[in-house]
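Next up is one chain by itself, shown in structure tokens, the form predicted on its own.
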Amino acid sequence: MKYGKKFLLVVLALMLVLSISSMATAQDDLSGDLEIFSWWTGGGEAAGLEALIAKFNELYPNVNIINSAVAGGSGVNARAVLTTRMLGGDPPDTFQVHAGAELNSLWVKAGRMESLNDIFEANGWLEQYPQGLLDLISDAEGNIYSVPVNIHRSNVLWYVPSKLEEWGVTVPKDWTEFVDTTCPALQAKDVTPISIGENWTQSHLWESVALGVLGADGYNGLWNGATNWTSPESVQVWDTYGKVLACANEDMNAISWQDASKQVIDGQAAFNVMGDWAAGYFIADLSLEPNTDFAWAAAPGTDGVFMMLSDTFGLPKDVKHPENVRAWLNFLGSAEAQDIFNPLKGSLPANTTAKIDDATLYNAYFQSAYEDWTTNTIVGSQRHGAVAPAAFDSGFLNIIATFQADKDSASASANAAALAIQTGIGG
């Protein structure tokens, strides 16, 4: 018997000794290429994706990584050149893609998407992602099809605390306050109170106001059928948004999400609603410190609720490189990728392994962040994909651009209503 055991430890330690070389070999024997592909070409997402091929490239040194980011905010442009892509038969390796909607009611529905419990199982990552996410990037049979990387926040206020000190005004509870006494005080001092980008950002903020107005059972009834597009609350949505415009910079259409944010920081506007990653912005191009050079808060009338998005990446099927996809897969959700990403990114980690509570890696705007992601309440971004598919965001930017120019909030709604039902929203 005591032979036995020896021999059993022997044995385990060879298994050991092998399967430590196995994966040094898996490592020197993957080489060609990885294409990824995402629309991450500026600020903190572009340093956070560097710095992931970089750590990538040291554990598989002889696999060359094309980076095939199309510029675009929230991947307006991407998406599209992915759509051609995809349909024509030519899928890049990886995508990046929001979970919910934008990846389930498109490409999984499809049929292009590869499986991923393996990879989930073999990590343990089914413990260690929260479930409400998991059903996000999972079909109704429990398939999942991508790997998230981080999760945002859409509604936050932006706003530096000395400049509205020096303005004399406060942060506000509700649109509402923010139309009434916020706007009109600012704009006698000749600011502009809220600064405002091009049309896919228009958007972003149009979710927050409706957020704002409906609360939060209102704003999810919208997507699965309980509220009613052309109730009087929801015609009182755009009405709100109208007004919340009329605050807003004159050249919105011509800057970017960027140039918007830029604005509060410089002094020209008081407040700006994105999503975090303008943290990873600040932070990482502009030098600038949480609570310091710059603050937040929730959007007006949202506090208490955590408005979510999360970037994923899955493998499309009949791709060149899968085994340096799944390579970068099984990085990309480990908590030491999570880490690199995201300090720079402006987001929080999906993994729950991460180290959230170091303070040299997520500084106070993320310990603020994660305290709100585990105690508020939750809902889905629109415009970033949760909630709605990719056939009513489309449709709804026209919506958006057709609002700014006529301020028809009955018209926007009976759009919108119709946008819905064409879309199998709510049905």
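Numbering follows the first chain given and starts at 1. Note that the rigid core is defined as the largest set of C-alphas that superpose within 1.5 Å between two forms. From a predicted model like this one, the values you see are computed outputs, not experimental measurements. Compared with the form predicted in complex with ligand GAL:
The rigid-core alignment places the CA of residue 45 2 Å or more apart between the two forms.
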Contents of the next structure:
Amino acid sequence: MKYGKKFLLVVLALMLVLSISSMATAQDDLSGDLEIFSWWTGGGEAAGLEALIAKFNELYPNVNIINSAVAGGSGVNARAVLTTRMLGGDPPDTFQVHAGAELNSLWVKAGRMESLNDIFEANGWLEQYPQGLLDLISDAEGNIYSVPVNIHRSNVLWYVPSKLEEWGVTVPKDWTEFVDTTCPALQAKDVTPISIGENWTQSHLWESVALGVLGADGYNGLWNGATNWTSPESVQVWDTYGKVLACANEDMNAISWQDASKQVIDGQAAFNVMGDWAAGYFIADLSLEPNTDFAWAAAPGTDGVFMMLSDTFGLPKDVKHPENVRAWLNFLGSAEAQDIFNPLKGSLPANTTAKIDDATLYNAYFQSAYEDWTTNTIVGSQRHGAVAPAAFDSGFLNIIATFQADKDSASASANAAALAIQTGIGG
Ligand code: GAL
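Switch from the form predicted on its own to the form predicted in complex with ligand GAL and give that structure.
Now the full complex is given, and it begins with the chain already shown.
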């Protein structure tokens, strides 16, 4: 059957009018509250969230957003509050949760989350999100439980190029070089070789040391059972980590991740290992230029490997405003929202139709991270929920704290092995 050109144009115009008016109706229809729970409260964390909320407010002017962010990097405090609320029958409308075990081993397993397949199908996201990421937010039956807003990288080493030149050091290629050569050279100049912050940032550093010492397969083996937690290689991770700690600032337990990153910018410390929310902090909060005011490399010994994590939001069962959450999630997963959020957050868009090629939106840092994301070996971050459940994480933070005091590698290895068994890690 053949249709005239005019007829097709009329049909197209009608479809456009209809879709615009149905969008308008949906937007007018929604009202009431929408409580958004996260740990993005400031210092580089909040700018992206606030920009998202501002755009959502424009789209849905009658929805009242309650931003219930709980301060504390990496969600260590937020997760405790969330658990009380979820299990006490007072779930927030939507909450931040990492893709992977953090989502699946607790909230999905407990049957507390709504499946979101309809949202993914209606938006064509099954084709727009990387399969590996979809797998991290799905159960074995293919039900999808959250909407990713980004891809972050955990294993990044930050530094200031002009400072390294001034101190006569170069970026160490592995942890042995860092410990044996870079660290003493910097200490001789009264410069802190590596800055670290509070407890969780220490476990963040630990996973980069583990990846550097064990390699991608060995690191993955910790989570899939192929690497024994008490093997000589695993003990060596702790030995190396202990030597790296000895190159760090003494006030580590008292400072936040932002303070630790800023020690590098201020020339107090030479290096810092932190996820690329540090890029968001440098760019959005401190107005720094990539490659001049700050630069980056893969954490020592991890070149060619991208340790990933993803921030996602889900819809818990029995929330007060499910329709508002659905509108929020529909928005959050769109390329438009991801292009608003990620340039401020320091992360890559998870939706592959976002404008990552636009260098006016995504500067040199993002271009370099994207190149690595699309060419490197991908592994998941323990610290940020991709490969181990929250139960492992809280126990592991204690092991990290104990190790800081006693530097006993054998005991840390054995305790981590026991924790892995208790929390169902390693098969
Ligand atoms: C991570 C989270 C990032 C950032 C970071 C520091 O767990 O995925 O988006 O918030 O903590 O707080």
